[in-house]
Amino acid sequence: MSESAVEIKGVSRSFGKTIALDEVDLSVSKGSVVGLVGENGAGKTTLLKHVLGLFKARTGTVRVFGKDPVADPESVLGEIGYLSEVRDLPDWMKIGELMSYTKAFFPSWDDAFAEELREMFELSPDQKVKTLSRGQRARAGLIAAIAHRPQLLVLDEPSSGLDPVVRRDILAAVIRTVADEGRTVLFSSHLLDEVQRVSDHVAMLHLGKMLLSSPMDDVLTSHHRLTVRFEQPLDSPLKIDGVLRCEGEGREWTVLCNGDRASVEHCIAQLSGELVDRAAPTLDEIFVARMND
């Protein structure tokens, strides 16, 4: 058996003249939780949209659970709960019809689960999904996506429309409780401290390219945010090999830098730099940085 819930080799998407996805790379392990980031236009919604079979790889392979999802939908889309950006619920329904409907493509749809996210969401089953507001048609696709237990779990922007204290709290308790059964959560936000808060993983898309794919540890450990302060004034940023970033004016500067942390120390102590303050840098700056290397 593989322990691969999602590998994805060399896998690239054009629309017309504009490229999506460009040789793209992605293991996601079972049983772990991977964030997908990335700017507007990245390509993330064209990459899940990859997993679910709804596009057939141009060049390069898909499997989910060991299966191409666009030669076996049947099986592998029996194994996945999916949460739209889109939201594209039927608004004729009821909640209570939606969760009806839903349940009877799902042999494994566990009514107890589901009664108890709808309470927990705080949503009537008497609710027509018309009169939901964002947030709520939100949660009402989540029940829909999660409540037979699929396997693997894909959310795309699943926070959108949720207002901070509901997001910090549901999402992130949602995630954990699937992960912790040992099943699979591959999602996408824009929403960088959510992803840093919940991943196990994180892969970080540019321009259709992966530009980085690691354990959250690993990034988070191996990226170095130093203040610095200068007996001079630099009349421009830092060009020192493994500085991703630098921003500042006259003689203090923030530096952002991966790998080898002391290289880029010994070379600001040559230039009369002064190491002020060392810090761990947050997902969100890391991902600017990138964005911008």
Second form
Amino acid sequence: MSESAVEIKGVSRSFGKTIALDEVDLSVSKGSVVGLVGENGAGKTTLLKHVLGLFKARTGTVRVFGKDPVADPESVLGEIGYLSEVRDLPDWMKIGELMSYTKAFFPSWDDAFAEELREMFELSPDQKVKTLSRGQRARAGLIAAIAHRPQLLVLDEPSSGLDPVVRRDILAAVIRTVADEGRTVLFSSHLLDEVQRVSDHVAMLHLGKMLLSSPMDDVLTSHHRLTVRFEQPLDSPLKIDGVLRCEGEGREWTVLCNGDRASVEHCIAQLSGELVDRAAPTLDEIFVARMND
Amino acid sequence: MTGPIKALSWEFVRRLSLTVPLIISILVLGPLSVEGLFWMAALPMGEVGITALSWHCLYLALGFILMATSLVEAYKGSYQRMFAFPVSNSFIASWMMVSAILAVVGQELLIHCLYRFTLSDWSMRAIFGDDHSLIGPCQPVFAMAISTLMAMYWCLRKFSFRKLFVCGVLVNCLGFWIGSHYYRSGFLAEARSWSTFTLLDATVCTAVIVTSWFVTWRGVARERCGDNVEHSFEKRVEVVTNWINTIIFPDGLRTHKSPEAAIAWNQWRHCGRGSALASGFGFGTLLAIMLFSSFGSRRDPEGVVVILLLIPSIVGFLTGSILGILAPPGSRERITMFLATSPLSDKRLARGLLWNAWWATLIAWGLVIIFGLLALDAAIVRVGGSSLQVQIDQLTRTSHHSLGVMILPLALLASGVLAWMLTATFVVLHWTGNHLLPLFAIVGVLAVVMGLSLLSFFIDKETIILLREGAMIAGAAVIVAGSLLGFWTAFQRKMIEPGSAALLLSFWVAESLLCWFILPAQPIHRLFLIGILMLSVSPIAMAPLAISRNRHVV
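For comparison with the form predicted alone, kindly provide the form predicted together with the partner chain.
All chains and molecules follow, beginning with the one already shown.
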């Protein structure tokens, strides 16, 4: 039995001249919550489609619970709950019909849990999908995705365009609950504060390349934000090894660095800089710094 | 007001930039290919029992329906934005009506010009006859019809059954008025062409257009201020369809027997029943009109057989084209994520989808045949029993019809097989995710047919017969070889069980034997038919391959 829920090795894909994925590696451990972040067009959805078997890997391999999702979609998708970014649920279906339709595919479908979720999300079984708001659609999609208690929950931009209340439902009530039951969650998002709050592991994609894939704690502790005041105003940002981003003007600058903090502080001291503040950066700041690096 | 007119016209032209050339191509090439198909089957047009006037009316109606459908889609996509522009309601109503009238009237004029200046003029004369011009009363009638349609659309946006009833009565009155010009000596007499447009006709058309404009203007004003929302047509239709669902269709809240049953139910509710009922009723009515109107004047009962085969073929083609689309139009996906992420193997997913296609074809075909039989029954009453006896005697005595009266049940059976064959072939071509593939298939077949048909003007008869037979054998061989390759690939990829493959191939062999020993045709034609019959079974093996190609993009 494989230890990883998802194992992606050396996967590349291009659409015409656009490279969507370039030799991407990603390993998702069982029971973890992995946040996949990146700019628009970074390749997040393409990567998730490889996991679902909707794209056949041209190079490299994709394994979900040790199985090839293209060769064995029945078995792999049977273990997955998926919420699509576009929420393309059939407009004409009623919530009750959607639930009984989805139930037909999953022997492990839990009627009581589905009903509990439906009541929690305040959806009526007689409501048609086309009459639902964006947030309600996301909630309906979530019921279909999690009521069979999947071993792997794949969420593609689950909170895009949703209000804070629905986002809270999805992230707090769903992702953590699933993870607390020892199951795995892989989700992509633009909302980095939420990714930081719920993820154990973060994977950062940029122009199809995997910039970073590490446990969340490691990412946060290996980056530092330093506020520095110099004796004389600086004309241009600092260029020191380990500094990802340097912002400011005149005498006061904010530096975001990665790795050996002492070495960076030493370099700053040599330039007559005084360390005013030292703090842990947010994932959002790390992301912006990495993208601009 | 040149600014808004210019901007709206630009958007209107852009929205129709693909569909209008497509419609014009269909209308220009259609008659030519029909002529070519009859020529390929060595069946002169005069002997098929369909009068030139019937073709003419059918052609005009088809052109109008295609264009009106495209216009409705174009307006539906743009009027909400139009409402946000600083223009008056009367401007919006006028602009929509004028552009629609220009589009439908211009379409026929353009096609007429294309016919006049191309080789197709020959086909035009052959099919429509010499005295049925596309220029004449049809232009003001089209203008009247499109404005009536638009008025009905806007009127029924705030729906009530009373309005629906009034609209129905008015449409029937207009239909009666148009029909009275074709049946000047009474509706039971033979139809004649409508060539003169009187002052009274012009007055009626103008009055209808002006009234339609007024209704459209009122409807636009209501829609713009959100007055229609609570009473929308969709809401009322939903009430009716919900009621029908509870009576006729299976309850979606039940437990589905299997994942395949759930897929079939989903597709059936989504598009299967709609396409089945619409094409069944639509083409059934058409079949009834054709049979009823041409029964008395037909020289050869073979016409009944041709019509019985022609209409279900169109039903099969349309059903296949509709059910083949697995993602909403305009979407970037070729299959919806909802369907693609169903935890089923490609084989089982294809099985569920095929079930729906099978039921939709069966129901559409059944409805068409019921309408056909009713029309035949009505025609028998109309021409009298003795005439029918003469027809049947002729059918059984003629050397062409060595099958005797058996030709009718066999034609019924063949029409069912043909409808399924075309549905299955087109769904599978669409399910590959490449929607150009069916188009290429149609264009390829038409190119061969039309090419050979046109070559007959320049090459001697013996050579053209040789070419025709060569094309038939080559076509049949390609179909059989391609299908066997499909069976083998599906078998190797474990997408079809050996038992199922053997059963399907046995069915094809049985069909072939029946065709070979029963049909009184030349051996070359029988071989061609045997090749074509492979398409009644091969799509079942090919469907999982097509789904796999679409679902797991390489």
